[in-house]
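Take a look at this one chain, the form predicted on its own, written out in structure tokens.
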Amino acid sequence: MSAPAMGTSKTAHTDSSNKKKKGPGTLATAYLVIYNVVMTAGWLVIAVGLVRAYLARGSYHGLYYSIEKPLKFFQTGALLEILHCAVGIVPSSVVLTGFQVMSRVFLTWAVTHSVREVQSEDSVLLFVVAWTVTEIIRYSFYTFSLLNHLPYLIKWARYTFFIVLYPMGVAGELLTIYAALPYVQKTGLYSITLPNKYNFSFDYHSFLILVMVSYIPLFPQLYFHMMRQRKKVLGYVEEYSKVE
């Protein structure tokens, strides 16, 4: 499960915003701008690919195959975000960022890529569309924030679209994992059985079930955290506008 990170940014509007925090250096900022521009462009390529494939086929079934390669590339490229947090050029939690990124990478490679039978499922398109719209907004938000020129529309979209996109993505992820379960059980994919020289066993089928169960406590916490962040950021702007 993944959620659009709502961490600290240069554009956070609080009463203490007048106290400027020390941001990344010039080189780090330049690198982050380039990284976010590339990632924005990458997810735009995915969005265009989905639209073109839909117009060409006249159906939304099987659209995953039209964007499979760029999806894998750019979603895997998000692993760099963990490194950004680890080295301190981005002021976000390494643990939280790692969880969010790895959950998507896991679904991309360990489920959708590994269990080819689910690639034609409508649930895959559900989370792909949710991810695509979310990431275009998110990386655009980061880019303009780093340039100190953030349009209100992008900020509003960043803290509003998740209300629909997050549940939509989670639903797609859960349904895709559920659809993969019979194939994983039948083939024994990634499972390790006894006896073996390491005296260790692992049941990937059971692991996927545990992953699904983990959504129950985690989804509400992350979702309502983002709702609080929305109220904090957009609520401040609305109150400020009323005063003006």
The other form holds:
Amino acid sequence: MSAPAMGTSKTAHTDSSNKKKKGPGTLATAYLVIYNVVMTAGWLVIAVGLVRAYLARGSYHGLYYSIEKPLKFFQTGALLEILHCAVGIVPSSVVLTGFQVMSRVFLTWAVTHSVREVQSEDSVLLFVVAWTVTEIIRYSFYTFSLLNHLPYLIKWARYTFFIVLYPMGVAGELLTIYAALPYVQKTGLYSITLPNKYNFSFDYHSFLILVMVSYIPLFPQLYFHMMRQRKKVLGYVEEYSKVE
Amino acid sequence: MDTLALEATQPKKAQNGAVSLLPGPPTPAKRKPAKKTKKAVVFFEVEILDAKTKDKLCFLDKVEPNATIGEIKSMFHKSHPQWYPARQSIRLDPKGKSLKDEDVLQHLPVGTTATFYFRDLGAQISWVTVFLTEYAGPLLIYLMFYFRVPFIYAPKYDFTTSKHWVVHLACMCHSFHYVKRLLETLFVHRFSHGTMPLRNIFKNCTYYWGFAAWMAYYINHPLYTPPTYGEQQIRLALTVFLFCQIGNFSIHIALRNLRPPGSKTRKIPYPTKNPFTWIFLLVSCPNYTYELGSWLGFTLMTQCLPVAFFTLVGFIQMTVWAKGKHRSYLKEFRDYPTLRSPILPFIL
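Output block for the form predicted together with the partner chain, input the form predicted on its own:
Every component of the complex follows; first up is the chain already shown.
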């Protein structure tokens, strides 16, 4: 469910502008354009890195290592988006954006980075590819929107690709977390046991299972929200062309 | 019904030279207008529209000018029994603020045909019910952990008690706190609103009951570690806790005394003879200040991280409430003391 971060940000614009928000000023707009261009470029680097590594090795396995660093850098960089909402230059909910970005960062660092044994899993490639394609489209969408010159193709891609990419990303994420479970249990990673001075305990293994379970209520909600957004943004155009 | 036309067709019942318009057969709900007035009493017509769809939901004619919104809500309830008055939001503007039950029809900016907009607030539940439920939970849940009821800890610990005296003390403090809250709900507090949305009870109970279970689990755990600085720390913590419990209670009593029984008046609270209320000089919502203090005391007493989390979350929520209350005070009272902060003297 980290896969989309689509839709909820920009299209929430029309939903959330029941309070009159003046858009970002020129300086903020310039900054945001640069930010979105850099992010688009970053994810393109990751995409190219994946393709090149695949061609060099001749197999799908172990491609994570070839893009590990840019993935970590650009996915973590997305934390800035929470700041953008908090400061008000992007008209999205801080809570929603925070949740989406944190779930991506969680998967990148607290699962994939922390549990070395899962890095060679194919499920990692599944969500990395989903994220890469999604983010390239999403950040170029924002870039063009800010410049008031949005090609229909990008808009269409943003509200259509998720239909496949979202389940693909979720599958990759869940499989990766699942693969990490035995290693977390064995090593007691990030876990605190009793007794201790602060009378607190935390079982990371149980926590990961809880995270997996939370996908069940959350994924359908987000997915159908995207579907509704799609109908709203693209739907009327298709009907119009049918009439003609 | 055109009341002027009515006047023309019926003979006036002149009383002391006064002209008054009477409806045909008097209904029990209508009082005869005062005999002393020389003015004609004009009855209002009230139409209630749905705020979203603008459908005409109800039309009331011959409404007395001094009818209150509360009375109008009762009349609306008769024609729509599923919408009891507590779940009705009546406003002048579809997107405007709700009118109060005490507002009088003729004092509102409406013509003799008043148009109101209705929004359904959803199923309602009384504040008292919510408070009793959300406070009874932690009281009972904590005791279940204290007595180590089966299926919580390992079977060999079932129905045993902790060997640490601070655990017994903590149980007494926690239980005292919630018993105090229950008694205050029944006998002290004077609520402004009768009801709140039904879904709040699920939200609130999850919060209170969930945190109570989480804290109680660790404090009453067989592997519980008592505070690092031992008796000194516990004694200090208990002092802080009791001081703040008394303080919190004093504030609740002071606030209750501001408001005559059955009323919803709002006045600026001031320090009384009780020294625990002197904090009103510096703070708008000292009940929250003392509540924070109590939980800080309890955290210190138990040296338990989940208790610290609970204190933090509670503090954040109470700060939000205190800031809101402080803002309302400033808006409502021109002469509101400027030295006061919402919850923490000079700080927040």
